[in-house]
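So this first bit is one chain, no partners, the form predicted alone, shown in structure tokens.
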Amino acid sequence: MTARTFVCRCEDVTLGEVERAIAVGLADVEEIKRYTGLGTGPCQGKECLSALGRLLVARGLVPAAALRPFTARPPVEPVTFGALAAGATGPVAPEDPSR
């Protein structure tokens, strides 16, 4: 693979970017996710987590048994699609379920 190979296709994170993260001392899945954005796209890491894990294990940075998936961080409070579409910026009244 070359440095321009995409590891995370959703967020366009390349192998070169992951290697740069490793070069600055990051060796944890969560750290690399935060540094590069890998795994933050629509697939939420389902496509790229295994590639990152294989790379970290192959480099001897993490034992295979120690690999863990990304930490899930749902919204603090539920948000309706209607509120997102309307561009609401403050608290939104709950929708009427009878509608």
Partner chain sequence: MPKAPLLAPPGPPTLTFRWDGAPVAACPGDTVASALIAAGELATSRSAKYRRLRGPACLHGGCGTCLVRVDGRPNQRACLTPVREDMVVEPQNTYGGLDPTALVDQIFRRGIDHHHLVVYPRLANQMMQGVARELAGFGELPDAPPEGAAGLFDHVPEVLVIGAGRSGRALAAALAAAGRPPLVVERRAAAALPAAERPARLLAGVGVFACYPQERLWAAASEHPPVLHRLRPRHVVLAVGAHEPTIPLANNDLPGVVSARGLADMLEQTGRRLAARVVVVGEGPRAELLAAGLGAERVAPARVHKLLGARRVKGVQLDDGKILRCDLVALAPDPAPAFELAAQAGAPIRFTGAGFAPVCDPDGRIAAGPAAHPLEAADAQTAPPPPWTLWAVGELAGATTPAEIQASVDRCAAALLRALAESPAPEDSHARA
Second form
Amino acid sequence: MTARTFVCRCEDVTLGEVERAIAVGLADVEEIKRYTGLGTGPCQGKECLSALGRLLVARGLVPAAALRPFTARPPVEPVTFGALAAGATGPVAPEDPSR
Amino acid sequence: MPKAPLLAPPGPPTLTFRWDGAPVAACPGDTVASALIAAGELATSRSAKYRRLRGPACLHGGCGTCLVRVDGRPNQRACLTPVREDMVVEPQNTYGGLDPTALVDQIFRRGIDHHHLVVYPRLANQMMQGVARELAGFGELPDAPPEGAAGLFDHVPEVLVIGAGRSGRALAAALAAAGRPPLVVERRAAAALPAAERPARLLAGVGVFACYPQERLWAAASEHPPVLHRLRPRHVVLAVGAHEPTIPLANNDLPGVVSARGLADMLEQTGRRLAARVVVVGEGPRAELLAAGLGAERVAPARVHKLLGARRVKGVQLDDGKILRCDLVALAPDPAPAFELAAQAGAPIRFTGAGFAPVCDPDGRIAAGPAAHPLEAADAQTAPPPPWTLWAVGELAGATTPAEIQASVDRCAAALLRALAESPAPEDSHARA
Amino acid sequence: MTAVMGRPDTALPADVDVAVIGGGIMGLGLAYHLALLSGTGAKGKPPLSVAVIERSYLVSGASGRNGGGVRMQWGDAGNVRLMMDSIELCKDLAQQLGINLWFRQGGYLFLARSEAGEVRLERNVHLHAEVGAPTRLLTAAEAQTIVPQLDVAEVRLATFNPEDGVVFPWAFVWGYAAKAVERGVLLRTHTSVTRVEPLARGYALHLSTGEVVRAARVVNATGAWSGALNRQLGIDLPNRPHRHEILSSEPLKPFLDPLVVDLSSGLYFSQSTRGELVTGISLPDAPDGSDESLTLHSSLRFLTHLSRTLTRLMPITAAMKVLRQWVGPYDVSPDGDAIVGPSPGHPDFIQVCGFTGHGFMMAPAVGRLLARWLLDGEAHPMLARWSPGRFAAGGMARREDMIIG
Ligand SMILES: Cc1cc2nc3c(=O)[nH]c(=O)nc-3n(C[C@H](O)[C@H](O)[C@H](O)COP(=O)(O)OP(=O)(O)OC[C@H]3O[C@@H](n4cnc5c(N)ncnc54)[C@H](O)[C@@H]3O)c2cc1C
Ligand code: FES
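What I would like now is the form predicted in complex with its partner chain, since the data block earlier showed the form predicted alone; can you produce it?
Full assembly next; the chain just shown is listed first.
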């Protein structure tokens, strides 16, 4: 097995990959997320976001006071389409909406 | 080959379920993860890109690597799923014991840059994309749509407490003692909570998945049966605790590398005892406490050269070359508060050094402010002020030790009761919509 | 090796030939083609200096928030031809840009559940045959052989075009950015243009950093945010921002090849390379906002409405889980056609806006034709049709009825 250090296990993002993203000029949590895929898997950042934050602060790339998380998109807990369908109200299908 | 058990049962096992075709014995309080770890089955899937073996890690519902197929439903969290007799549990994203895709990890020793992998020539690129597509997804389509009709409930509680962990339960008890019992929503099954401490009004097995300030509600759901809950509370107490982030160490993804906190909680919840050698990696008072509780040796992360093992963790190699043999490595990082719901509710978020947390006063009251990201910040500012008051307790409010958590609960309960005293108790309503 | 894709500290000169405001797919696709055509010193001209100024990170706008659908199944011959060009360009674009675009031609499957939809699909098939697009008419049962999990009880007719497909949008933007930078385009991120000041020749752009950049020609590629800049110059155009919600599901092994569109509800869904179902729907009464009120908040209403429609059409999805939901801005043009070319009263202030919910797929073709026009004045039939002057001149006509979402 190859020795690898992971920051985000869901999307298999290693410390080296984050370093490469930083090296090409990406310094914003949102853009590092998108370029490396960090935080886009099943945990949606619960495991990896804070590790990325600590790294950016430790490297002096972002002052701690200015660091912001990436947007905490719903859902933060799993929800099925089946459960959500129960919440629909209003007409079943609008009249052909394409314009 | 049967694996050596790692956790001793609290009594004779009375349940049997199937793991990857073979029977596994379990006890009534077990989750799929605790039963599998007990049986020495640490790997539950292979990872998307490097095809490495992975297994339950945070033991706390937060990390997403314990996902297994349960009775034909993909991506169920083994660490939150109670074991049932005859349950059929299967690994995901693997192709048997001698999985040829495991070679990916060997071949791409220097890493895979998926943006620039086999771009040329076009034909090879298309073949690579086909293979990547086959390997990527996690789990197969479900066997069947859920049985039974889905349900919808509307709740208008005076106080909603999200999370029935230590702080949520203590806060609920304090409010109930003062005659204002809150509605408590907890994603774990009721059986996972100590019977004596179960809140009177509890929605268990239900996860609050979002706050929608523009729609002035909080949304929660259970998966089986499929039910959606819409909550319109006057006060919301976030008792959602903290995530256990990873510690960047070489091979920190090996099966058997778990969260020390998650392991301790799992032992408490299931009544199981350690029958394995554990090394705790972490520093500071919290890590020391956890290591003592687990009766394990502790090393600071800076001293670790790498974790050893191939199919599961076998030891910790230190910088001086020394090797500590073990069956489990328990990581004890500084916890990262579970700030997500607070952020969705428009709370100002700051970096604490360990993770992100909502800004709150000593009582836990959170002032509504702009949303976290400038592009999406306009939302919070244009939304009308929310119809609820937002509070944080416990680890979300920065408490780390049991004593700090209790103090945070006491302050929050007192302040919340003062706020409630200013208005008469309204009738809560709960209705099937 | 990862290439540089623009930086917050890229040095900008005081004067450039072309300044592009907005680093979305339109701005960067254009910059790439400008660099490609001019950088070689074609026709003895000196290379053009081009700067792109992006307010936030790359892929922060609509280009980073879309569904990645690419199709030639349109209702109007001009759009079909344009998209045939664009899809042709997409075929080896990954090799040209040196980055994986994950372009997968799994086709688009359109479903009609109403008589009106049926009529449109039949018309499309005839039109496509004339133009040379390989669209086939299918029965409901045939549609089900392509997507076995569909419940086709209400489906009256379907069409399928195997050349249509999906891409991974972010990589497209990064690819254009990296190649444009490699060819000399100056790409500044995390910097916004706060004021556009007309000069005797060209414009002075005032940046959020306090810098001022003068440009002989300026391209407004800010999509849903373009109105604010236009109004500074008194340019009155009718495109308006509109929230469009979208989500992705938990990633599963491949089970769905085409992108499916239900014409009756505006529901669309496809499966990404990663295995996620990517799906959106038009909300029955989503309000159009002004750009001051453009907010990107997600809603439960979207989730429930989409889920009901999706689980009826594809019942197995009831057991699937949502991974994340988000919102992006459509830049809606009133007649459904884009707004591209010199602005009324400001011939050197050029629009490339109004692409509603389909700008991503058009960008490869648009970038090339607009670069040719900017450099050499080369005409293109779509440019005449997309003229920003058409609204004042009363030349607005709705030609397209296959806009989704
Ligand atoms: C949810 C959704 C789904 C979609 N699905 C599809 C699809 O399947 N297929 C398809 O083809 N299209 C789709 N679209 C449409 C497509 O995304 C857009 O048409 C396309 O991305 C527009 O590109 P753009 O470059 O014009 O805009 P944008 O990507 O929005 O770029 C504009 C940029 O300008 C920047 N900017 C704004 N103001 C300033 C300023 N003052 N100074 C500097 N920079 C500024 C912004 O930050 C932004 O990055 C979808 C759109 C949405 C929202
Ligand atoms: S989510 Fe189950 S172990 Fe982390």
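Rigid core: the largest C-alpha set superposing within 1.5 Å between the two forms. Quick caveat: nothing in here was measured; it's all calculated off a predicted structure. Residue numbers count along the first chain shown, from 1.
Core-superposed comparison between these two forms: the CA of residue 82 exceeds or equals a 2 Å shift.
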